[in-house]
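Form predicted alone, single chain, as structure tokens, below.
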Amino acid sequence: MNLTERKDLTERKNLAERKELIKKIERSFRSRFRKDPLLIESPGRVNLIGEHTDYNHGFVLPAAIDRIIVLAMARNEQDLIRLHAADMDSGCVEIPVQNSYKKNDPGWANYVLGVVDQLAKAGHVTGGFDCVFGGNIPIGAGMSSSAALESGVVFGLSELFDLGLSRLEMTRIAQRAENHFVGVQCGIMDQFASLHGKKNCVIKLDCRSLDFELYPFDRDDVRIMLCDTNVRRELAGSEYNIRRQQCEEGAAALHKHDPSIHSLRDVSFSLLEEHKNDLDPVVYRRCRYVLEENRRVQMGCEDLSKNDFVSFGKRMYQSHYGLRDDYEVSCPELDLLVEAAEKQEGVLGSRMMGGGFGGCTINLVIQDRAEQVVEEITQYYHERMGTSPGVYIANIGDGTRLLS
């Protein structure tokens, strides 16, 4: 079987899984609410390089993937928001529309209510609606299942209530839902990638201006492989928010020396080094990492333009070292997976992906060595941790869209 045939086989398998998921969600909605739904598909994302730079107004390089959440939605005339998570052991959650600004149990409902709340604050009127959703994005693995849900909800509500929102407006509302309602101070990358993804392309996003460029990423001989530590850490109220505060502290201190500085995006290496002693040593290392990571994204895009995946892979390793040593958001399990990848000839690059403290590594793997790489990394991890990592092959797909 040649490389193209292997890729086609994987895509056919993923397509069959996707079709079955859509049928499952549609059946669940019809049996519960007895009416026809609007069907929406919203993808998770990977980020090839550029971690923790988005909330510092820097550069990122994400892509939407074929791991998705499917939502079935319809209006109702009862002034109720009725929600069912098909993958959870819970029944239907009912919230009066007038109470949608209040947090709710179970916690997953807040990702939906946060979107409703932020739409209302932006002056967009919605009424009662029914929603069933489920997907195949591993929760807490760093593939942004929360952003996929928020993006799908805002897209669906715009369709149901004729809000006429642009994808950029949807992106901002979905981000604010997570920032202000859920309480995670994430940047805009996850929601942007979920809503703006394009098949076989990665997105170089300027998180300050929100200008973006598409770079082709479609090679039959290189695959994106995700290795899941199966370690789950909640980001809300955690070290994630502390990292953001530390970056803001660094930018504020440097602003005193240069009033044009409003975020770490505005800081040069020379200025940072000149005033290194004015910063807490930990804050200095956080700032240094962000500046270096922004440069890696810029150089990585040049690598992709030259089809130089070897150089790009080396930058991925450098990104992980910075996240581990300077930003300190890795964990032993992530470090072990990267260490295992480094020992494989078939791996071009590897690093932790997402907020950190658990989740996945993202790896660029030579296609004809992929099976051996999976076997070797799994064995290496199991011998040291006593458990096996989850392994996923991710294909780059389109952003949030209407299915019917």
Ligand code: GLA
Given for the second form:
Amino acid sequence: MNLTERKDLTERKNLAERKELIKKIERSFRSRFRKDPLLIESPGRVNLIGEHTDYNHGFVLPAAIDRIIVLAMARNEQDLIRLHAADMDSGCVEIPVQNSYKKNDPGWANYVLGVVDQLAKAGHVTGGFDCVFGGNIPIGAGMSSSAALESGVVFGLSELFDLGLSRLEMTRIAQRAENHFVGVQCGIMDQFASLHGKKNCVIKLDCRSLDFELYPFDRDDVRIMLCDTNVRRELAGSEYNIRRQQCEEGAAALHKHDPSIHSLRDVSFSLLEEHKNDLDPVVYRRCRYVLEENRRVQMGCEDLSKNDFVSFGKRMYQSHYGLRDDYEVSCPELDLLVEAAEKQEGVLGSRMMGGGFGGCTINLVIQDRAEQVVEEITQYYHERMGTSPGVYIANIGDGTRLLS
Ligand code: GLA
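Right, and the form predicted together with alpha-D-galactopyranose of this protein, after the form predicted alone?
First the chain shown before, then all remaining chains and molecules of the complex.
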């Protein structure tokens, strides 16, 4: 089998899984609500490089992937929001339509209610609706299942209630749902990637202007492989918000020396070094990492323009070391997976992905060596941790869209 055929094979496997999933969600909706739904597909994301830079108004390089959430949605005339998560045993959640919503049990309902709440706060009128959803994005693995759900809900409600929202407006509402309702002060990357993904392209997003450029990422000989520690991010919520505060503290201190500084995006290396002693040493390291990571995204995009995946891969390792040593959001399991990857001939680059403290590493792997790499990384990890990592091949797909 040649490389293109092998790539087609994994894409076909994921496609077959996706078709089954769509059928399952549609069937579940029809048997529960006995009417025709709108069907929506909303993807998770990977981030090639540019971690913890989005909320510092910097650069990121994510892409939507072929792991998705499928939503079946329809209006109802009962002024009720009726929700069912097909993958959970929690039955149907029923909430009357209101002007503003409170956090609810089970937790997953908040990703939906948060969006409805933010739509209401932005003056968009919605009404009663029914929704069944389910997917194949592993939860808590750093592939943004929550952003996929929020993006799918806002997209679906815009269709159902003719809100006419642009993708950028949807992105902002979905992000605010996470910030104000769920309570994680995340940046805009995940929701943006889910809603703006393009097949076989990565998105270089400027998180200050929200301008973006697509870079083709479509090589038959290089695969994106995710290795999952299966460690879930209990610390992530609070630690994430702390990192954000530390960056803001750094930017505020530097603003005193240069009033044009509003975020770490505006800070140069020379200014940071000049005022190093005015900063708490931890805050200084956080800031240095963010400046370096922004530079890595810029240089990494130049690599991609030159089709230089070897150089790009080296930057991924550098990104991991920064996240591990300066930003301190890695964990022993993630470090071990990167260490295992470094020992493989066929791995061009490897780093932890997403918020950190667990979840996945993202690896660029030479297709020809992929099977052996999986075997060897699994063995290396198993010998030291006593468990095997999950392994996923991610194909880059389109953003949130209507299926019917
Ligand atoms: C989480 C957040 C994103 C981003 C990443 C780290 O995924 O939701 O906004 O900050 O962490 O890069």
